[in-house]
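Given as structure tokens, the chain that follows is alone and in the form predicted alone.
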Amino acid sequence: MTGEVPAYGSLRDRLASILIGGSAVLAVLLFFVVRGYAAQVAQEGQDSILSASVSSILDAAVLRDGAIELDFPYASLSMLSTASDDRVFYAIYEDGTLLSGYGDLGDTPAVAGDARTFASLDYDAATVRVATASRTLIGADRPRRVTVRVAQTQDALAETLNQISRNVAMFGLGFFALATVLAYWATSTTIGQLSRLTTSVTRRGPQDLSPFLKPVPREMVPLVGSLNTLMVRLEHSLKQSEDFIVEAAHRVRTPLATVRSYAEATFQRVQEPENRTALRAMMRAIDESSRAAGQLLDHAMVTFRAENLEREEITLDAMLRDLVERMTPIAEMRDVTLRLDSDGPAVLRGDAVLLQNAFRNLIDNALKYAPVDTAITVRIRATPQLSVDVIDEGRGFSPDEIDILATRFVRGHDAEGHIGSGLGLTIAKDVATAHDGTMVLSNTQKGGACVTLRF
């Protein structure tokens, strides 16, 4: 039973967890990579504007009459205006001496040639970005070095980065959601191959041991190969079991028939009452053993064929008429009349061997319990539902036992003195079930037993 198989987790959940976890890591990594790249691009943009501002101030510096004059260009600072109204600071130095601006705007770094330096520092309770550049002016007495520093707060840059971060986060969440859906779809599609294989195995009957020939993914080839090998071994094992049952029944029946013939011949010759009683008991035991072997064989055959029926169109009235004719001599030996009642042709698509087996067991059961000088009726009804009734005129079924009499090896309390194994009704019920039918036990108004097979 599948309930007894220990389960350890779920392949689908495990695969989905791996894919979703990988998607989450990629989404987080994407967020930080894009945000870092955006911050770098935004910072480079601010640095370019700061560099242009510094250059415009330096270009306005001239040396006149041994003194540096600087006509401060308005555009050099106006180009730094932003939507967030960032504050701008500047400082102009001559050979390290402050000429104009904020003297506390950090230490003046050494700048070689026309190079530009950029730095971030805290100033006036805010983080500012500082661009520094220098220019050498050649005078009559000596060269003068002019250094300009321009700083700007980063409110606009922070707001831009926050907006980019929000957009990237939304994009990352969308990517994660899409990846999650794709992960479940991918796992369902992948595990679906196993589900289809499971369904294919489940729908097979016990007798369907043919190999699986449909293409499967490469990863499932070893599993399907192992299943096919198991099918071959099971088929071989079932074949051996079936052959063993047939051979065993044959080997039991033949010696029993021989022994019974000898016992019956001896019974006719002996005259002593004790010997005749012993021989009579022996013949009865032989009959019980022979009947049990026959019904065991019938039950085994029903078990093997029930899940793989060889269906064909069967005319039930013709089948039962032939069966009644063949069993009439047995009924006459017991002073019982066997008759067939049919309201017309009744056609059923089923396994002829199993159906004949079931009807023979029902008629045989009725013959065992039918009193002498009574009749057994086999009645066929095609409408409103196809059914076959086997009715005797005996004592009928005990109401206390009627629900369990179809159980294997169960016999009623009135079976004392009758040869049987408790398999006749079981065989008939199994055959009806194999044909999607039912078996109903009831008693007639006159008290006789009635067994009905409905299809």
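Note that the coordinates shown come from a computational prediction; the quantities given were computed from them, not determined experimentally. Residue numbers count along the first chain shown, from 1. Take the two forms, find the largest set of C-alpha atoms that superpose within 1.5 Å, and that set is the rigid core. What changes on going to the form predicted in complex with its partner chain:
For residue 260, a C-alpha deviation of 2 angstroms or more is recorded between the two forms after rigid-core alignment. Core-superposed comparison between the two forms: the Cα of residue 146 travels less than 2 Å. Put the two forms on the same core and the Cα of residue 447 is off by 2 Å or more between the two forms.
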Second form
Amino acid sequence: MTGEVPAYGSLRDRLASILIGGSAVLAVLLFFVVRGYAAQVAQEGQDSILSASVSSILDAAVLRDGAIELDFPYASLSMLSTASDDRVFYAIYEDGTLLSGYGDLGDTPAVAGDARTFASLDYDAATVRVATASRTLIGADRPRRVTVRVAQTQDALAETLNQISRNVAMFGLGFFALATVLAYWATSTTIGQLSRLTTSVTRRGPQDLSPFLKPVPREMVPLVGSLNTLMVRLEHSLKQSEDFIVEAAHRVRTPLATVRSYAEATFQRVQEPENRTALRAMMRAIDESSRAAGQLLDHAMVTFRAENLEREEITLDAMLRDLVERMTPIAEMRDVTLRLDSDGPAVLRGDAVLLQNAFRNLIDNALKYAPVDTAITVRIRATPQLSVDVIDEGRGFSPDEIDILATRFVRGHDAEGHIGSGLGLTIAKDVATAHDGTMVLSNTQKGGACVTLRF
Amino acid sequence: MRYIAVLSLAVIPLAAIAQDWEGRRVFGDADAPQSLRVLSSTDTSFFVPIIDSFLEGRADVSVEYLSTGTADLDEIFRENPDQYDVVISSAMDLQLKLTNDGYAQRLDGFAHPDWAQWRSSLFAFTTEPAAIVINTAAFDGLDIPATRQDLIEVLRENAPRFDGRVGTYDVRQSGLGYLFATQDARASESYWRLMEVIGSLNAQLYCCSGAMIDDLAAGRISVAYNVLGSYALARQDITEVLTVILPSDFPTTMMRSALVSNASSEPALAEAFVSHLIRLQSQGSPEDFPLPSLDAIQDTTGRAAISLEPALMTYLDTLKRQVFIREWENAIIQNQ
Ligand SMILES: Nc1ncnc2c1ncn2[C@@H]1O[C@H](COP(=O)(O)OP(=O)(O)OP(=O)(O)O)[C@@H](O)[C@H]1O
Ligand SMILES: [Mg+2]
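Having seen the form predicted alone, can you show the form predicted in complex with its partner chain?
Every chain and every other molecule in the complex is listed next, the one we just looked at coming first.
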């Protein structure tokens, strides 16, 4: 029945990989966005210092005797000191002609144009940031245009950016780690609901077909709903077939009893030996059938009651004493002694009807298969574990069949000649199981059969 | 064509050697397989023990020590940066500009304080204050000036006595003189007043500290302004005659610095030399390292040296220099 279900992928893996993959993408995105922003801010910072430097140089420009004089302050370049000792270059132009500084620093500036510009360019094997600005000085003869250009390498900037990148990377990693833990947790709790349902399905007894009523997450309601519907249908069809068996057994038993009484009466009347033989065979067949019908009914009853077991306090020794007493007349007919051996009160919570039925079947077997003039012992032990042995002095179970005798409709090969249907041990075993107990078949040292029920 | 090529190959090193050096000395075996050319503004005498200890255990190395003035040095080196391995100069501004212009090689892995290096390329290894040095005898009966203001007053009040007997750097010739002058001018207006006074006394202008100290010792001048005190103190023979005054109003302290040429043919050896220099300045005894170490000034008076920063290039700007030199000339050259 437990066929291997082929697995296709894993919900947990899929959920986890979506969550973890998503957070990885987010972390990387975060890294680039923050880094990009930091780079922009850092560049703006450098630009504003370069701009201030350019302004302070430009401000110092004066015209003296028709010549440009530029006594710019120490601070103009001092403000460009950085922790990484960045290199500084500058150039001062008058109307596009170099006055002083580094002449090869970028293109010669255009004479027109007022805008303050910033640019990055390669200078002497390094990338420099250049700020350029101009100012017009009104001379006596003509206006002069002074252009100042200040450049700085970007070592400190790169250092700052590296620092920020490292920090952001650490932050991103931390975020990712946290997200992974969260993803794992989320996945586990989600899948946990499924596993819990699985456990409660697995833990059910084979007879338990009642619906699942514990609350489940909304998404699982349809699944549990269909499971419950399936259970109801299953239970319904089981019940139907049980009902059918009970009904069938009943219908067979009643007419059989009638037929049996007619056959009995006829048997008394006929004298012909062959007619008597035929009638004896007929009566035996009727007995066989009616026994089978009875056992089937009992079996159905046991199955039904075991399903909804009603437990009550039962004094097992008292119950068995009663049973033994009731069966003693039958035993006496066969010259068999029926003994009860009890070591004290034995109490069990269970269904009295089922237990009586089980023990009756066991004593019935002993009476049926043990020879005359022997003894049957029903031994009750309350310690160490509550157990009942039904022991006879007959031929015992044949060892090659002992494992299958408790299976439905299975009879021993030596059972020929004894009326029976092969359900007695099955009923006893089902009753033991319903009471969370076990049934063990064995043979005594003297060879007699011993059936032990442990609870 | 080929002849010319061969000729020029032969001429270039000759030309380099044919240069007029203030001092030129080869340490170690002249034919040694490895030779280090050190271009320096420092008098050779200071470097004798330093180079000797460097050559200990380096049998296959020779050091050629070439010394000249700071301004010359800058020019010579810029022309042929591949001819020299190590450049040592007291003109911090010129050294910094060399480094800024990419002539210096980065040397990583030196444990050197941040304020004493720039771009891990330029390494300061001394601190030397500019001093007022006087011929003690010439001040007989006068108060020894402690500040620039004191000096101004003494000179003013005794003008006839000091006429033609005050010396200072000719900032047009000397890089170090220019550095001292510009830093003084930056720090205080009293510099210009002092220059006016010195100018009115027919100042004697010098190329170098050494010459000024010689004249002081010989009594040809009585006061020298902005001289390297370290040079005066190093002259054991004349300590009796001279008094070295570190002006107490504000200090102008220079750091001598070294760099390894980017075009050096012996970069490893050059690096070893700079490393040796740095180690000696912090660990060496006065015999091994005759110059004041980096800590010498910082420790005793807490005076900060001129800082190594790009702003040092400010006064090297042609326009700025023009303005400054003109003002300086106006102040100092009055009667000539
Ligand atoms: N006490 C016993 N001694 C020897 N064999 C036994 C004993 N009890 C049961 N058996 C063997 O086990 C078989 C199964 O017993 P079970 O009670 O299930 O069926 P049954 O007795 O044949 O029929 P019924 O359903 O009428 O009891 C028997 O056919 C018989 O071979
Ligand atoms: Mg039986």
